[in-house]
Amino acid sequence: MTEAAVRIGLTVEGVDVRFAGTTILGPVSVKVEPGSVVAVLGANGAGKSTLLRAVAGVTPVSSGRIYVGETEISDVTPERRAALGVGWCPEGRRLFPGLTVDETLDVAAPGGRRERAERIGAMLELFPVLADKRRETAWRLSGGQQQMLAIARAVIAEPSVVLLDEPSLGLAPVVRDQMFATIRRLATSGAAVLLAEQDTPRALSIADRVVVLARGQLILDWPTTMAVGNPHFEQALMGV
């Protein structure tokens, strides 16, 4: 990922999501600096996916503001957010099962033929397990390979902000380790990564900050070094 493409962070200010008059998220404020990982933790139904979907633009916000760098994206379409540098990997992968690895990445890559080929090559370097599978269709890949392909598709355009929703869900432990190492490399390359995750130990191993949600409310926002081994952090995870 190029330096110019990624040195922009994400700012979420007082975002509130309501359905049928009921608040299901918020108000939540989160800041993700370029080159860092912020892990969003909490039980099922805590609001993690809702937060990421709000940033991606697929769930409308009722109030609050969202910025990529200094550009407000609160009211723009998901397509426009992608053009402004937001890459989203939703829970469940949502791949086209009949497309090959190469075809999936080619569809997602911007630019002409040569640029797309270069970007695909960069993704195969970032996810070497896919290099030997590039002509395999998505449905023939293992769960871990599918997840890596989904993330590669989300970041092939070199987004400034990367949203990852439960990327380790259903993966074997050794594949989870590979996945989290790759996510850390994305941040090291300069991306601002917002990671919603159930695997707390592995999320803490790569995160710079940790945010805990419970029943749609922000309970805690700490540096990871402050959270590890802290009983108040453990209580926040349990929603106490």
Given for the second form:
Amino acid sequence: MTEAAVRIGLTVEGVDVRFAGTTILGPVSVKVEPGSVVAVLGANGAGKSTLLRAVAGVTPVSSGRIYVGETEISDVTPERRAALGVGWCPEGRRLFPGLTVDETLDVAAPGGRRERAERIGAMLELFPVLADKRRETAWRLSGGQQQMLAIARAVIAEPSVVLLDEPSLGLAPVVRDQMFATIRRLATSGAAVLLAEQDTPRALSIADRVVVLARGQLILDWPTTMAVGNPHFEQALMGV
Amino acid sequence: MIEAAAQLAVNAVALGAVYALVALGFVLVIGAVGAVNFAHGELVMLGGMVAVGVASLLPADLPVPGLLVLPAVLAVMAVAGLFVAGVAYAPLRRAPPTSVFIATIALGLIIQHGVTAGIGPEPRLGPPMIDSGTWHFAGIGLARQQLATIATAVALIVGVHILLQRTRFGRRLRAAAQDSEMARAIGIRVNVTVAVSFALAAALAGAAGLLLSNQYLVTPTDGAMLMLKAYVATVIGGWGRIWGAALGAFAIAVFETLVAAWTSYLVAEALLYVGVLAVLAFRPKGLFGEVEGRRA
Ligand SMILES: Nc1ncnc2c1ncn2[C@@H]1O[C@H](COP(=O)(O)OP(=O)(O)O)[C@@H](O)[C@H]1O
Ligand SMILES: [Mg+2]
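Return one more block: the form predicted together with its partner chain, after the form predicted on its own shown previously.
So here's everything in the complex, that chain up top.
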């Protein structure tokens, strides 16, 4: 990924999500600075995916505001948010089964033919495991390759905000390490990365800040350095 | 004897190619919106009627009347498809799929009765694709009409194949059909791909209507039977699989034509539905579903 020209962060202000009258998230406020990773931790059902979906625009929010840089996107369609610089890699990858690696990247890349080819080239450099699988359909890739493709699809437009929902799920330890190294590189190149994870140690190893959700509430928002080894953090994580 | 067999095979392929057009349009809409367009058969009939109407405006004794009518049928029916999307789908997007079923059934009946009220219930003769006569291959004479039908249908199917498989827009359309939420999140305007799917579906239906309108005539009540064939083709081909449905439709037509030649059309129809029940019982994912291995 090339250096992002404008460094733009993500601001979530008092967002809450309700389904049929019950609040399943929030109100939550989070800020992700450009060039940094914020890890969202919490048990299953805590609301991590819901937070990311709300930012991506695929789950409507009941109240609150979301900004990409200075631009408010709270009432904007998902396709508009993609154009405004939000990239979302959903839980479970959700690749398009009939498309090859090349085609998957091509449908997600903006610009004309030449620009798209360049962007695909950049993705294959960032995710070398995909380079010799370009003509393979998504469903024939290994789990790790599929996850890399799902992330590449989310970042090929060089979004300023990158939302990653449990990217390490189901991957072998070695592949996980590569995955987290790649995520860190995305942030280093300027993106604001919001990372929902269950793999706490690895998430902490690359995150600048860590937030913990429990039953839809944000119960902790700390710099990673403060969280590591801190018994209060461990307790928050276990929902005590 | 050989000539009769060859002509029979050509007839089967011609009907198969036309049914494949019908099924392609039908399954495109299923993919795009996850709901069945029960007015699809009426769109085939409407295409036939449009062909009859446009042909009546042309001077007689043209060498390729059907071919000249085709672009007009495609254009008029594409607009009709947008209309179907506008009245029977768009207002019900957030409603359960059954609402779309009911709305399209209603729309189909409105089209059928509208045509009957407008021009009467009689069968109409559509324009032939090409003037009648036979072509000779290796001493075998074959009806030009059927060959022109095959050529037209195959050209349209190849065109759709190129659009869907080889162009970026087609891939984006397929991506949106597979997972519209995910597609929107990568910037695909799904309302555009849905509108195009409806327009394309109706245009293909219209072309099929034109291709059937000369040999089989076109009657306002034709829709239900065509709709049923498309539905069956989709079941045989593996629900929602574009090329599976086209193949399924082709298989139905070949089966019908060949069995009807040995027995009668009624027996062929009956055996067809026995076959469908067998497919549903033993291969619920369709005859071609698993072999194809991927959703198109
Ligand atoms: N579409 C939905 N309708 C109703 N409840 C939902 C929906 N999606 C998620 N939830 C509920 O919201 C809560 C948070 O879910 P989620 O965000 O998926 O948590 P996490 O990603 O942290 O595991 C859960 O209790 C879940 O049951
Ligand atoms: Mg989740």
